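Take a look at this one chain, the form predicted on its own, written out in structure tokens.
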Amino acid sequence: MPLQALRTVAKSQNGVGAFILQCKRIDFHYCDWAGSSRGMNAFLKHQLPAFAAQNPSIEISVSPRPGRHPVIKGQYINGREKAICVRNMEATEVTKKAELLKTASGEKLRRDRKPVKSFNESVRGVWSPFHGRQYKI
């Protein structure tokens, strides 16, 4: 009976093939009256149309919140939401915070104990202390 090799099919992973942006919606909340929203108002008037044109896959909504500090909220495809307060920031800083929310994955920030994560098995196999040279005691 001839030997046949097993066919393995690679699992689709983000970044392999087509990239899917994790951020699905960004909400901009501002106040017309408060001075802490000055940078946010400048961003909304001058830089938001260009930001929206560069990111057609993200739903963008703008809503006033009178008497409150300006906030940017990002909603992600995994169901999580991140919010950043942008009070007293300039328009360029608000742009950086919007980019930060756009490129974030939506996952909680956590410390990586192992720097490499993989779904695939090791090429070398599982290590055991019985591999390699035998040591005499």
Given for the second form:
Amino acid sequence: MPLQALRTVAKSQNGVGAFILQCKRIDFHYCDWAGSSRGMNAFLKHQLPAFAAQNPSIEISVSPRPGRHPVIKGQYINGREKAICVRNMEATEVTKKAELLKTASGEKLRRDRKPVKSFNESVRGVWSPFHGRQYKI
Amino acid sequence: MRTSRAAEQTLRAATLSRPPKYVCRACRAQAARQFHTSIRSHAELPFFQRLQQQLFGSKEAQQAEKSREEKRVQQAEDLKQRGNVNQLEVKVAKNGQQYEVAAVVVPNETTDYVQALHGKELERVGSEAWVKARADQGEQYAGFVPKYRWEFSNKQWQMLLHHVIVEILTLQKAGRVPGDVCLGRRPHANSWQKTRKAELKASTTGSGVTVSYPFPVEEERVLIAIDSSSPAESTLLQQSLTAKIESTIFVAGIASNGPAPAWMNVSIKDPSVKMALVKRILQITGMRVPDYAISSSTMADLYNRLRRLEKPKKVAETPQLQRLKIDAPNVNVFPTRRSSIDKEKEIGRWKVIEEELLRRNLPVTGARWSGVKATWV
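For comparison with the form predicted on its own, kindly provide the form predicted in complex with the partner chain.
Now the complete complex, all chains and molecules, led by this one.
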């Protein structure tokens, strides 16, 4: 009998073959006048060039938002957006928040109740009340 | 009645064997007010008399009107006796100032009186200039400080300070009082051009600064131009000088962008020189030099305190972000706020949205209120 190929497609998983960064765009909003934007302004002047050079795949836009607190907004491949207000933060803290947005997936923040997460089926079968010797139908 | 009750209470309080411990000031004042030695209604006029006075005037008013009429008639008779109507009567007021009494022209009696049809040729009284002329009493006063304060750029300040300090030091060198720099200038003297060529150096004797000209003739001309017999510069001349400063070509050795040039390291500790400098700056620019600037020991200090500081740059205008546009191709820096319209334009959807809004006769930008298109009748 000739061999038959499996009628399945290989399951793709981000990072197994190739890795695609989920964050596609980060917007930095600052204010020229407000005091809460000092750290953000310092980040934009001194640390943003390095951040942009390390992440050439992320589109970065810098625009003022006068009279408002500074904000970093990240847009993701799944179409969602995440924003973090960085008011009254130092430049280093703003960097950490930018890194946080960069490494996020765009999914909503969820609390995992189960200890194990897997796409594979149960190996020994899911229990039902009809399992066991004493039950005869 | 309220008044009698208050009076009764007052009397009760006064006659009590044990008076209350405290009576407030308002109550005491009210009690005092209620005290009358006569009945109020007896002082008032009866109704008929009051009505008569209102319609026909009181006797006192009638007598006053009569006396005024008599005075007017007396005045007219005096005028007739005097004969010359043009010569006005001169009186002396309480403060000793003399004034002329205005002529009383009775149109019925004066044959040569012609009523004016328009006000063009009549004397205008009461304007600001009229009041000022009256107050000045013929004296022509030209102010020291110009009416308007002139604003100069930093380079213009440098040129101006150089010009002023050179003139002051030239006067000092010639043995004249530095304060003479505020005197008038001879017409067409053009000492502005001559002072540009002068050099300032710290003196070898250690007693301050000296000024030297390339040609001694220019120094003499600068001194001759400052003339005590010429009138002090009026506003017009100041305007022309400041116009010269504003339009002057900057000399590289005197004015420069950035920090103060080298010639400004001269000391101005001499009080007479500093006083003349401050006065001349006030006379030309109208700027009253503040105390912390006057206490400067060098011209550079004075300049740094007088000059206009650069406006702080916005983040988008800083060199770091300007460089970022070139160095990092994945970064976009925008100088203004990005609105939703800008975002739509980036995607290319705005054209469609705008067309549709116009087709539906809706506002493209501005109010979302449906009544915005309403027109006022």
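Residue numbers count along the first chain shown, from 1. For the two forms, the rigid core is made up of the largest set of C-alpha atoms that agree within 1.5 Å on superposition. Just so it is clear, the structure is predicted and the values come from calculations on it, not from any experiment.
- Comparison between the two forms places the CA of Arg113 2.9 angstrom away from its other position, after core fitting.
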